[in-house]
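One chain follows as structure tokens, the form predicted on its own.
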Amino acid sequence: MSQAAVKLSGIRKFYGSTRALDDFQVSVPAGVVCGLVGPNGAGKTTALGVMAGLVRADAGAIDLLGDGPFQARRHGGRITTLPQDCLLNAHAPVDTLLTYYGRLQGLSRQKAAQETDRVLDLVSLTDRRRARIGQLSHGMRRRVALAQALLGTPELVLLDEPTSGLDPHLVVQMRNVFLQQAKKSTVIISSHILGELGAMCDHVVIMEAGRCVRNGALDEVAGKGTLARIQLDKPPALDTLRSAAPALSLRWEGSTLSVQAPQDWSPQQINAALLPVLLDAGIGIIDVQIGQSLEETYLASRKNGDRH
């Protein structure tokens, strides 16, 4: 099993009488893109703040990269973050500010300049490198803030709503950036855009009222190996299908055959058991969907009040 990049146990955080985190426990493996999902007020921003050392927990244990809670001397340059509300110096030129952040990480002047060039290219702002922050649009300022979180060679990158305010084509571009970053870092992303998270995450943490209600590999949480929905052009003979595949639980819903398989089944086994029978019966297969989307998984968790 992969070593955990982040382990939080029994974390509690109060803001006055408001409990932002309530016995929050989570473990995120190293080398994954992890989606942090939950409604407004679930505690996502507070959880990221605790990880980054920006928020002091009232109780609980924190372990980052196997080296305890955040301390600048131990974790400087190894952990980077993009806060949800990130205000940048409006008077600073873009490249000067990023080079300064690189120096704060401990990079040499030359390396900080090289990294500034690299991350500006990643976020498509090379042509605005000498512009002052105050001259940029909201989306451009957000991209500069994202760029600073990608400087150097961080082992853990914490991003709170990183694509907020970006145009759709830039959201797609940033998704590719995050996937590239994951080849050398653990990336934890909080976002309300569940479709985007589902397209790039391989791990998910679902939060509700300051607690972790689901935590695991996305394929496992979303039932990628045990759930299937097969859209057909006409109703099948369920008795025939059940005789051919007695281990499967089958339901006909509208134009879709819903399939629940045992935990040790794979998608390939589901297809092999059902598709030949359907085709032999002259039933057209329009679409096959394995597992749930992240959005469906999240909504089901809220409906069922899961505690995993």
Given for the second form:
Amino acid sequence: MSQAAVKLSGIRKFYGSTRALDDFQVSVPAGVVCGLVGPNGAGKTTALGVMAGLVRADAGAIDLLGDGPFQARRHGGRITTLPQDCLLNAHAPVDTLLTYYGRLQGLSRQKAAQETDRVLDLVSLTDRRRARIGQLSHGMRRRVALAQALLGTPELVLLDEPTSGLDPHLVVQMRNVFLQQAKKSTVIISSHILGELGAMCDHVVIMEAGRCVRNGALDEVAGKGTLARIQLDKPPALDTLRSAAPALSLRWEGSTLSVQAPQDWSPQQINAALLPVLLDAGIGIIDVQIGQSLEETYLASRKNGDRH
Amino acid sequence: MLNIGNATTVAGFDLMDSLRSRRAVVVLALYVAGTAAASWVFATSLQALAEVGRTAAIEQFGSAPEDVLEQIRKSDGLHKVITRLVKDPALATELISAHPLGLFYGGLAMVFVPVLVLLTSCTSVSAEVACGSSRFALFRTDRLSWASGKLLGQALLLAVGVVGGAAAAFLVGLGTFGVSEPLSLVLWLAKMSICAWAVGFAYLGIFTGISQTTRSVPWTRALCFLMLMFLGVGRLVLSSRWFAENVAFSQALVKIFPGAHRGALWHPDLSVGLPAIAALLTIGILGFFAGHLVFARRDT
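We have the form predicted on its own; now please give the form predicted in complex with the partner chain.
Up next: the whole complex, starting with the chain shown before.
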């Protein structure tokens, strides 16, 4: 396991009498793309705010990049964030604002200008660089907000609902931007669009009522080594399958055979045990899905009230 | 720990952002236009007064001096009246020797800069916290550097307003009096601008302190307005004869009010004027830090 980029333990945060984070514990390894998921009010935005030093925790220990809790002197320029629902200065031209942010995080004037050009290109706003923020559409402002989080060479990037308000083609474009960024940084993304997160993340944190209920590698949390869903064109003889692979737990649901394997089984072993039997019986295999989707994992964890 | 480089970066951006915003520009333009209009009214009234004096002198003595205003300024009678008013012969001499428009601008600016600050700058921090734009800066630099930069940026904006007003007064002076000694007027306007800026800075620091304690723009405006009222009324009450005679330390206590230092700013003696400016700057900085104690510990 690589060193943790973010390590929070026992974090508590109250807004008046409302409990936003309650003994929140999480550890995110360095170099991963981590999805932070949970229902509305689960505390995702507060958790990201605590990490970025924008929200003061009432209790708990914070370690960011192995350098303690957020302090601008230590972490300025190493951690960037895209906060949710925050407005940029409406009067400033796009490039002026981004250069200003670059300067604040310690870049030289020249480097900040170069970085501004780079990130504007990433979010396809080079042609609007002299426009004032107030003159841009909502989606364009969102892209400027995203661009500021990519300035410089941050080691940890925190993105709160980064694709909300974007056109579908921009969502795809931004997903590629995040994946490029992930080669250089640890990226934590909070989003409700679980399909999108599932396609990007290799680590997941599921929150519920201010607590972390699941935290781990996506493959591990989603049971990618032990779960398989095989879509067939007709129902199989479960008894025959069970006698061929007694270690597997099998269930027929609609048109899908759900398979639960022991922890030490690999997806290849599951296929080798079941597919020949199915093919011999003349059953057509339409699709094979290894593990649960992030959405299924999330819904299952909510149903079970997990806590890991 | 204050990062001076980041504070100046924030200050430069904040000044330009204020100048880009329509509201600040409109308020500054109104201030400059108001100063020009008031200076013009003052100058033309003074000229009309001089004309009345000249006419009366011609009627009574058959002739009148070329420059009636200058004669009045040099008269012992005016010196005695002013000395009795300010209770300081040196100060009276300084005031009489000053260009009347310079004096007028000084008085006008020192009365109105707190209102100017209230209108342009009091929500500089809370407005950014309320809309969330501060969140894009506060993970890049520490809160003290950011807030100090905001204070400095607004102090520069105040300087733009005060200098703009002085320039307007100077142009009105040239147009109406046809100033014979423009350098003298410029020096007086410069001195009065510095004094007015110092008065404004004291209020700016206090208002920025208040602005750091709340995330609501209307609340900030209301609290700053109440503070302005309190500082005005409080000083008058503490300066009253009853308080001076009956309440211990009332004369020391009154020094925490910016208005208590205005009088000393007119004094020709630097040993009187400079401590007053230092006191005003200190009041502003203390007000700022009082608010920052809250800002440093709160969510943004």
